[in-house]
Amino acid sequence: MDYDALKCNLKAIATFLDDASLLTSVEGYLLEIQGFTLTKMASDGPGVGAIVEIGSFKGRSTCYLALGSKRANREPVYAIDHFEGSPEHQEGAECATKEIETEGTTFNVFKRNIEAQGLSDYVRPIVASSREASATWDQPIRLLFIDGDHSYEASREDFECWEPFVVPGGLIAFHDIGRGPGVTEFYNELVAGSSAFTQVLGVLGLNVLRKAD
């Protein structure tokens, strides 16, 4: 038996079940396996540059995205949403959020969700569209993690905005792959009609592309 590989694995899971536990109380739509495969990333993924997420709603996904990167002491996770919700966060909508109803905003909790868990020094929030931030931003990004509006328009718009910014070898993560009819159908086509992207990875929806050196 190879003790040092088992330790290794032992060690991942504590790691996952741990963080798993911290953020059970941080409202979201990601699994705790996504939450982990994010974290890893954000610790041990290749490149150089920032960790950009579009689309944070409470925050679940940022806090799994903060707490990789501050353990590796790499660098900050700019978290781009106008915090408004998408349209199925809308009242009377498939997935009415309380936040939306009573303040217009889940902005709040998003900040106090950060605060509780102590990565407030981790996150760089910008309250804008995707399409605005994009418009000001001027640094290479080594993880990108593409999980807004998931309509195939807003999807497509998202990845043409961001990806330039990608460096070579670098990480671009889309959610709800397979569940989103929108973003998976914008998914798919930029696999199969583009080399310049590999799939990588592929937990339960949260797929990864490597963008090409």
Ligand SMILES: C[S@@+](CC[C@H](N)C(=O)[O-])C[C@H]1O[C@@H](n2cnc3c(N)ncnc32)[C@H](O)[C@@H]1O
Contents of the next structure:
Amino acid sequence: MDYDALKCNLKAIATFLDDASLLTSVEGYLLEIQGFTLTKMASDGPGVGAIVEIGSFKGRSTCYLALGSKRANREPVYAIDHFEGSPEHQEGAECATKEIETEGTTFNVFKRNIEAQGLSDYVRPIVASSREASATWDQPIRLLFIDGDHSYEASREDFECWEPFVVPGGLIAFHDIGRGPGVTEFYNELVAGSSAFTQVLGVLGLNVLRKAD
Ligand SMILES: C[S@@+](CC[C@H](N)C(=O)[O-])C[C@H]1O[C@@H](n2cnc3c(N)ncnc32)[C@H](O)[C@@H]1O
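Alongside the form predicted on its own that was just displayed, please also present the structure of the form predicted in complex with this ligand.
Every chain and every other molecule in the complex is listed next, the one we just looked at coming first.
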């Protein structure tokens, strides 16, 4: 038996369980194993540059990303969201969200969650649409997480606005592949026969691409 490999696996499992129990209070759509994947990419992923998230909602994925980067003493997470919710979060829709109905925004609960997890020093919120925020952005990105509006057009726009900033060898993760029809169609189109982007991971719909060198 390879005891070193076993020790390494057990340590990863223990961290996974600890992080998952810490973050159960932060509501969102990310599965725990997907959160763990984001944490590992933020702590150990390739390249140098910012971590950018499109679609932060109440901060669940933001916390997982910031946890990893903070642990490894790496770059902060830029959390980009107008915080007004996607179409499915509006009153009467499939995932109607209390805060959107009462306050018109999830930004207040987002801030409370980031603060409660002690991650404010690693999170830079940008309250704007993805397109608006990209217009003034000028930094290299090593990890881009796209989880905004899941329609085909919006997923394409998020990718086209932000991909040019991703460093060669950097990572681009998409959420809800196989669940959201629009984002899935765009993703499949993007990777089909592409040598510029190679899928390196697929974790129950959290799909990760590596940009070619
Ligand atoms: C599925 S939720 C994100 C879930 C989050 N990543 C989590 O872990 O719970 C989608 C978010 O994208 C945001 N959003 C939708 N369209 C956007 C746009 N054009 N620009 C910025 N944010 C947008 C919504 O406000 C919403 O908070």
